[in-house]
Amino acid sequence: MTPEQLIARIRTIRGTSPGNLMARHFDEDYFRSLDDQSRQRLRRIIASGIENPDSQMGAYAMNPEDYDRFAPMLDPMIRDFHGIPAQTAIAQKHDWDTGGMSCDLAAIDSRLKDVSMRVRVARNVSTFPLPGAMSKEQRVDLERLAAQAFTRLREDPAFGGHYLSITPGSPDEIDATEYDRRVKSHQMFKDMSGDPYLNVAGISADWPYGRGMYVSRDEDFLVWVGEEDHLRIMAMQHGGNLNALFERLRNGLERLRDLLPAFATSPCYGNVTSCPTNLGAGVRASLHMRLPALTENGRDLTGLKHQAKALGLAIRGAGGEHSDAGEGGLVDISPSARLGVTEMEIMRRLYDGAAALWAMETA
């Protein structure tokens, strides 16, 4: 495809798929101004949005420096998604102090005292390319580096556990039955090789090499290796106390950070991630709520997504992105903003958003 054919293709996507942020903000003059090598790099970054017009962002960074190198293209997309005006400086701050506010869902309604909650951060090790640009050997090397860190993490009574690899021939390899069991229990990530978005971006290449999961003995602290980012570090609980959940993650993140090379960061965008939607704090905090009235017993998420968007929330089905609501209207709720907001602001937004949706559901 010639540069002009690519431009024509993106024009078509802009008309047929207005939600595709890559197509919406594609600057034809900027693209033409690039040399051939830079054009090829940018084409690789936006390939998923071209091949999958229904993409929301439509771009995946291949290397941490892409965000600076291609800022004229990526910055308007990032600002659009995160709701940051063009003239507003982006300054990512961090705040993990859970003592400043109480966010216990039981205070909203006693029926919410035992929901499924999860908070995770995306992190990428600065000494490797991002997953879309990694070779098979680099994926295995990254997993080996992570496994060495987990060996030391096991010695900590609060986080001791074991590593489960799905890399063929790994000393920590688990069989297909155990892998499927972990996926069904919503611990391990699903087979990425069938994902059209990640396939085009190169993120799912070489499956399943370099992939696995660390799990604590209590199975409330997990680390995914080799998914959309190098590491997805998470805490998960059944309960209603978001403060305790975030504190668990904070402690685990600090412990793990001491065992690995420095994570990739940007002075503008905070924690660097493959997908621009996860920049900044790099936090996705979510909980599962049953909202049968707002979902017509799980048959339709359209109206709920519209209501949630007004509250700064994203709605997914119970099975994750691109899935439907589960039995009894079970949905996944999370704050949309990651960039320019602190970890504690994200926690508060989740709490306030859950309270608002619950009020609508029970009205």
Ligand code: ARG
Given for the second form:
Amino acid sequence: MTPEQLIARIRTIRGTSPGNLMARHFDEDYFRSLDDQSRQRLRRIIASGIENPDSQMGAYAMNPEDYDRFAPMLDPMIRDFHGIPAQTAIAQKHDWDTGGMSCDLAAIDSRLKDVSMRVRVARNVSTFPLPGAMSKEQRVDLERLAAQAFTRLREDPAFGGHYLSITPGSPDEIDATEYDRRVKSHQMFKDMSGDPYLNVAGISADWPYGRGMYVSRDEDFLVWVGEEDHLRIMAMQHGGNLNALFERLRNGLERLRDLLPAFATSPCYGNVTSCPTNLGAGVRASLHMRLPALTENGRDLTGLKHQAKALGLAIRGAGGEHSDAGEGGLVDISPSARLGVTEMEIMRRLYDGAAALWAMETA
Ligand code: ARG
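Right, and the form predicted in complex with this ligand of this protein, after the form predicted on its own?
Let us now look at the entire complex, which starts with that chain.
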């Protein structure tokens, strides 16, 4: 495809798929102004949004530097998604300190004392390209590096556990049955090779090489290796105490940071991630709640999605992104904002959002 054909194609997508932020912010003159090599690089970054017109974002960075190098294209998309006006400077701040603020869901309603809570951060080490541009060897090398860090982490009783690899021939390899069991229990990530967005971006390439998961003995601290970002570090608990959940993640993250090469960061965007939707604190905090009244027993999420959006929340089905509600209207709720909000603000927004949805559910 010539540059002009590409431009025409994106113009068509802009008309047929107005939600596609890549197409919305694609600047034809900027693209024409680039040299051949830069044009090729940018094409790879936006390929997913071109091949998948229904994309919401439609781009994945291939290298941490891409966010600076292609800022004229990516910055407007990032601002649009995260709701940051053009004149406002972006400077991601971090704050994990609760300052005594208590976010225990049981205080909303005692029925909320045993929901499934989860918080994760995305991290990429600065010594490798982002997953879309990694070679098979690099994927396996990264996994080896992570496995070494886990060997050290295991020495700490609070985080002790084991590493499970799905790389064929790995010393930590698990079999297909064990992998399926871990996917069903929402611990392990799904087979990425079935995801059209990740496939076009090259992020799922070489599946399942270099992929695996660390899991603590109590199964509430997990690290994914080789998914959409190098590492997805998460805490998972049943209960209602969001403070305890965030504290668990923070501690584990600090331990890991000391055992790995520096993570890729950007002065304005904070933690650098493959997908621009995850920039910033890189935190996704969610609850699995049953909202039968708001979802017609799980049959219809449309109304709830609208109501949640007004509260700054995103709704997913219980099976993760692009899934339907589970039995009894079980849904996944999480604050949409990632960039320009601190870790603690995200915790607070999840708590307030859960309270607001619960009030509507029980009204
Ligand atoms: N590339 C997809 C899109 O643009 C996914 C975006 C957000 N999800 C994610 N897992 N990064 O719609």
